[in-house]
Each structure stands twice: as C-alpha cells, then as structure tokens.
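The data below hold one chain only, encoded as structure tokens and taken in the form predicted alone.
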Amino acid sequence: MNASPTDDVRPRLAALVTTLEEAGALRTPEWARVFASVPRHVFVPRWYEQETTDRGITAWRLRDASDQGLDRDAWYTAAYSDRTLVTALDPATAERIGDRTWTGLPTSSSTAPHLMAGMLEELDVHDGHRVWDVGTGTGYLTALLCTRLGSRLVHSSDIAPALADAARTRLASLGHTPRLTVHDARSGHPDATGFDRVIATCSVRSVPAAWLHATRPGGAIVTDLDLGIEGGLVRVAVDGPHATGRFTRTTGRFMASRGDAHTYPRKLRPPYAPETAVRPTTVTGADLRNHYPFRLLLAFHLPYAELVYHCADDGALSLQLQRRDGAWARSLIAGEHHPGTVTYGGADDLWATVESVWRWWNDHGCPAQDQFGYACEPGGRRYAWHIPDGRRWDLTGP
C-alpha cells in the first residue's frame, strides 16, 4: 500500500498540479492524480542552490536538513517548485570555495516536474504496459511510474549504485519496489526485454541500438537527443531494427549519458584555427540564443559541431559555434534587429550554413521542433526530415 501525502503536503502538492495544467504540461486526468499523489520531498532531501560568486562565477550552495539556514517551509517551497533541483555535482570539476559552496558540473538532478509531466504524457502508457527508465537519478519519476502502473511492471537504472541505493531507499518508504539495476543502460537492460515504453533521462547521441531491442514491436522510446549544436525530445515507435518518430513539442535538455558511476570523460578538442576574417552578418549570436528550433535545424546541417559562449577580453559576450576539426565562427549577442559580424576561423566559413539555414527555416516559415521527423535504421543509419515536404538531413555524422 502507497503512503499517502500528509496534510501540509497536500496543499502543495495541488498547487503544483494546477501549475503543471495550466503550462499544458499536464493533459490528462490519471498523470494529474498520480503527479497529486507523490510527494516531491522525500526524493531531494539536499540539493545544490546555484549562486554567482562576486568574481561572477557559478557556484553550488548545498541546502539540507544540516543547514541552519533552511527551514522546513524552505523545503517543502523548492521540493514543489517546478524547477529542476541539482543533486550531485561532478568529483573531478568539484572544487570547495566556502563553508557549503563549490564551484563544478552537475551530475543529477531532480528534473522541473513540468519537463516530467511532458515525457510522460508524450510516453501514452496504459494499464499493463512494462516501462523501462533509464536514469533512476533521485527516485521521483520511477515512484511517478510505479504509481501509475504499479511497482511490479516499473524497471529503473542508473549507472551510480550510490543513487541507486538512496532511490530504492525513499521508494520503499512510499510502498514502492520496483526493479533497480545499476549499470550502463546504453548497452541495455542486464535481464529484461520487451518493454512496452522506455523513458530515458538523460542525453544520448542517439537512440542507441539496444533499447530498439529491449522494446517490443509496436512500442515507444522517449529520451533526449543530443545533436551537438542542438537536440531535443524525441518519441519514435520501434518495428525491430528500425525507429521513427518526430521531436515532440515538450522541450528540455537533460545531462549527458555516462559510462562512469560519477564523472564525465574530458573531452579532447584539437586547438581552435587561427582567425580568418571578419564580415558582416544580418544574422546575429541573438537570433541564434533566441530560436529553438532554428538550432535545431542547425544541429541537422552541422551534426556534432558544439555551440558555447565566448567571452571577449573585453567582456562582449558572442556565441560560437565550434568543429571538431578546429573551425569555429562567432557572433556577438547584439539586439536582434540590428546587423553584426561575424568574426571566423578555418579553412570554411562556418556562418555561411548558418545564414544558409536561417534563410530556409523563415521560407518555410520558421517551423517548430514537433514538425521535424527522426528515424533510426540499422546499421546505424539516422536521419531527420522535415514532416510536411520530406526533405531530410543524414545525422550519422563524424
């Protein structure tokens, strides 16, 4: 039997139901009473308040029960917030600065509920369907599951025996006993197959060939692309070897997938080209921040290429778009409507396809992210296409 909330959850709990409905977050009677009927707390007893120190620099203040500062009501207003809580930050980026602060990457988090309440109504579950999640993180989404479906058809995993264990922990306070297992889900469930849902929270390059394979024929995969430049959710149908779908119109990025129980690999980057010219633009590093899907549609011309911020001696503030090869281009972040440069660097302009793509998506007249298709075939194939004319963009990459 489930534990029910107590009386000063309640209250809460309600408020962020009707939050979550009136974002169109939650669409449906049985995820609104399930949502109502989980409490968020039990799974973020701590979590990490981002704060910039004065030297500007993003840091993480660690807020639990130890913490003088923070009351219960405290609590209970950020556990039923709908803004995703950092739970563990990054041993190897981790760098003690004050008495509760450190400086680092996050490595967990418990995610915005309305990012949850999208994935899970995108994921159409019914009674009976077996759900795998991938990225047990604190519990929340697997004890949002079980309560759905019931303990006995949830599979949960994550790569951290330590998060494991704590989430196992605070399900079975709820009446909760799903199956936990902890590994690498990307090279698939250790002893289960033929789910009928799989959710994934956490970030893969792509859908990888092993959840095609633990999902049964006519089932579905939720999880977040990463694409370089861009990605998004996506929801594809499994037939075997092959998945199509489309990016859904719920938008979020979760933290990337990983082999290791508690950091990320460091990335090798070969040294940036020397700079090549400096050129006017009609499109600037602003319309690039200010467009989802316009990144998007980048990430399909530029597979793999990254997107960060450069900040100039100065302080000017652009957005770069980087290869692996070592090309990059910049632009500052200016007012929208006004023209900028472009300052590059490389054999290849590399702000060329973004004006290229800038002007195709506002012919086609700036479509969303849900009108874009994406389709995994075997061997490794992927692509995406543009739903209403079928043009498509190849995203095997490098």
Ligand SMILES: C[S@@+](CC[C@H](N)C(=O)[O-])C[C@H]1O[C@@H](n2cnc3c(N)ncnc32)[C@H](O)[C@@H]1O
Given for the second form:
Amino acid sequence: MNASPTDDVRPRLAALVTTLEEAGALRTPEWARVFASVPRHVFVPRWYEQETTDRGITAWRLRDASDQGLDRDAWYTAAYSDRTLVTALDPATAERIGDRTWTGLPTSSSTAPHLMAGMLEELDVHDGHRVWDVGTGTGYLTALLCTRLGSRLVHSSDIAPALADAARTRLASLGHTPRLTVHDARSGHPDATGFDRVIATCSVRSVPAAWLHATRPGGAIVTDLDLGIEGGLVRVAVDGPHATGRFTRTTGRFMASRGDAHTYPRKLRPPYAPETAVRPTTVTGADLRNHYPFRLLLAFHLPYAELVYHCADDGALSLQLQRRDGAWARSLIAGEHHPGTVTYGGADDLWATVESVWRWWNDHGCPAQDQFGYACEPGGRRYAWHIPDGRRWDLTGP
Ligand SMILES: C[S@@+](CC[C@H](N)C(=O)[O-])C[C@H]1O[C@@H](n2cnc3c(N)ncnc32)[C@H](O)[C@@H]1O
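To complete the pair, please output the form predicted in complex with the ligand; the form predicted alone was given just before.
The next block holds the full complex; its first chain is the one shown before.
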C-alpha cells in the first residue's frame, strides 16, 4: 500500500507537474500521474544550498528540516522547486568555512525533477518492465519507478551504504520495498540480470560491458557519458554485447561514478607544457561555452581531454583545453570581440582542432546532440557518428 501525498503537499506537486509539462520534460500522462503522487520532500530532509562567498568561492550551506530554525515552508519550497539539491559532499575536499558552510565536491544529490522526467520519458518503460536504477542517492527516482511499475520490478544500487540505508527508510515510509544493493554498479548487478531497462544517474566513461550483460536483448539503457571535455545523455538499445543509440534530446550532466563510498579518485596529470605562442583566433572561449553540441563534437575529436576554467592573475577568465600529454590552449570567455586570441603550449596547437571542429559544425548546420549516434561493440570498442552523413569518431580509450 503506497502512501498518498498529504493535502499540504498536493498543490505543490501539481504546480511542479505543470512546470515540468510546460518545459516539455514530462510528455506522457503515466509519468505526470507518477510525479504528482511522489512527495519529493520525504527524500530531501537535508540538503546543501549553493552560495558564493564574498571571496568568490562556491560554498554549500547545510539546511536541515529537523532544525528549529528551518520552517516547513522553506523545506517544501526547496523540495518542490525544479532544482537539483545536493545532499552529500566528498569529505576529502569538503572544508568547513563558516557556520554550517562547507566547500567541497558533491557526491550525491536529488537530481532536478525536469531531468528525472526527461530521462524517464527517454527510458520508455512499459507495464511489467524490470528496471535497474544505478545511483539510488536519496531514493526519489527509485520511488518514481516503484510508483510506476511496483516495487517488485525495481532494483536500485548505490556505492554509499549510508545513502542506501537512508533511502531504504524513506522508501519504506511510503510503502515501497524495491531491492536495494550497495556496490560499485559499474561491475554489474550482484544477483540479477535480464533487465528491460537500466537508468543511471551517475556518469560513466563508456557504457560498462557489465550493464550490457545485465540487460536483456532488446532492452535499453539511459545514462550520462563523460567524454572529458563534454558528455551527455545517451539512450542505447542492447543486443547482447552490442549497444546502439543516440544522444538524447534531453540534456543534463551527472556527477561521476566512483569506486569509493565517499570520495573521488585523485587525478594524476602530467606537467603542462610551457607556453608556445599567443595568436589570433576567430573561435573564442565564449563560443565553446555557449554551444553545448559544439563542445560535445569537440569531445569526439579529443576524447578524454579536459576543459577547465583558468583564472589569470588579473582575474580574466578563460576556458582551457588540456590533453593528457601536457598540451593545452586557452581563450577568454568574456569581454572579447572577434577575432579573439588563443594562448597555447605543447608541440601542436590544440586550438587548431577547436577551429576546424567549429567550421565543420557550422558547415553542417550546427547539429544538435540528438543528431549524433553512439555505439559500443564487443571488446570495448565504441564510437560516435553524425547520423545524417555517417561520419564516425572512435571513442575507444581509457
Ligand atoms: C546524482 S546522485 C543520484 C540521484 C538519485 N537517483 C536521486 O533520485 O536522488 C548519484 C548517485 O550515484 C552514486 N554512485 C556514484 N558512483 C557509483 C557507483 N560506481 N555505483 C553505484 N552508485 C554510484 C552516488 O553515491 C550518488 O548517490
């Protein structure tokens, strides 16, 4: 027996559903009914509100519904807004910088409802489908799946035992009893297989072979792929060790999957090459920042390179591309008119790739992300392609 939302919550849920429908994220009556009946506040009794300190640092302020100081209205307002609510920070990077305020990298959150809705619509579940939800987190998405399919058909996994325990309690309070497991889900499910659908709310570098193995032929996976510079949501249909699909119309990015319950691995990077030259360019950091499909296409050309912010001594902000061999290139993102300049280091001029990809993208009508396919083949080979003309980019890598 599933608990229904109380009277004080029902109008807020209805307003959230209207927002999601108007945004085009909720597209079917089945999911609209589900979103209208799962009280999100139950899953986020504690969260971290993002702030920028007077020194310009991103910080997280803890809000806790059990505190005297936090009224119910503030809690419900946060829970029924279409926002991601961060719920856990990496202790290796989190430092207390004030009363109830920390810096640090988020390790769990309740994802923004529009993104959950978009992904669930892409997933295309039907009555009777068995679904594996990777990244239980707060349990909100698990509750949506249980409401749609029944607890018996829902499995959910998280790497963090404490998150899974809290989610189990919250789910049970609403009458949901899915199968919850605690492990690194990239290695597969410990005891279930033949899923009709897999949905992951943490990113992976490529669709793990273990997920293909866990999915029945004809089943489908929706996940966020992290290709370094950029990534995105893909939906692939599974046929044994093969998976083929495309980047989805729904856009959104997730925190990276990790092998530890609490912290991310430390990245070891080579020393960066000394500066080689400064030269004019017609493609600036602003172009990179403003066009998501262009960044994704650039990631196909330079798989697993990184794109980071660079702040100069005078405060000027650039976007910097950096490759594993130490080559780098950066260009200002603001206050610059074409032509801009690029500064680069390393044997080859990394920005020349940015310029040629920009030309290709513009010459092909600035295709959106869903004009690109994605496939995995046995042995770990994977590639993306431009669906209209079939041009391919090999993404096999680390
Ligand atoms: C964005 S949160 C999930 C949001 C969640 N679906 C919800 O509705 O609240 C991502 C979750 O993935 C989990 N995670 C990260 N790496 C993982 C891994 N290798 N295996 C399983 N879960 C993982 C994190 O602990 C975190 O709780």
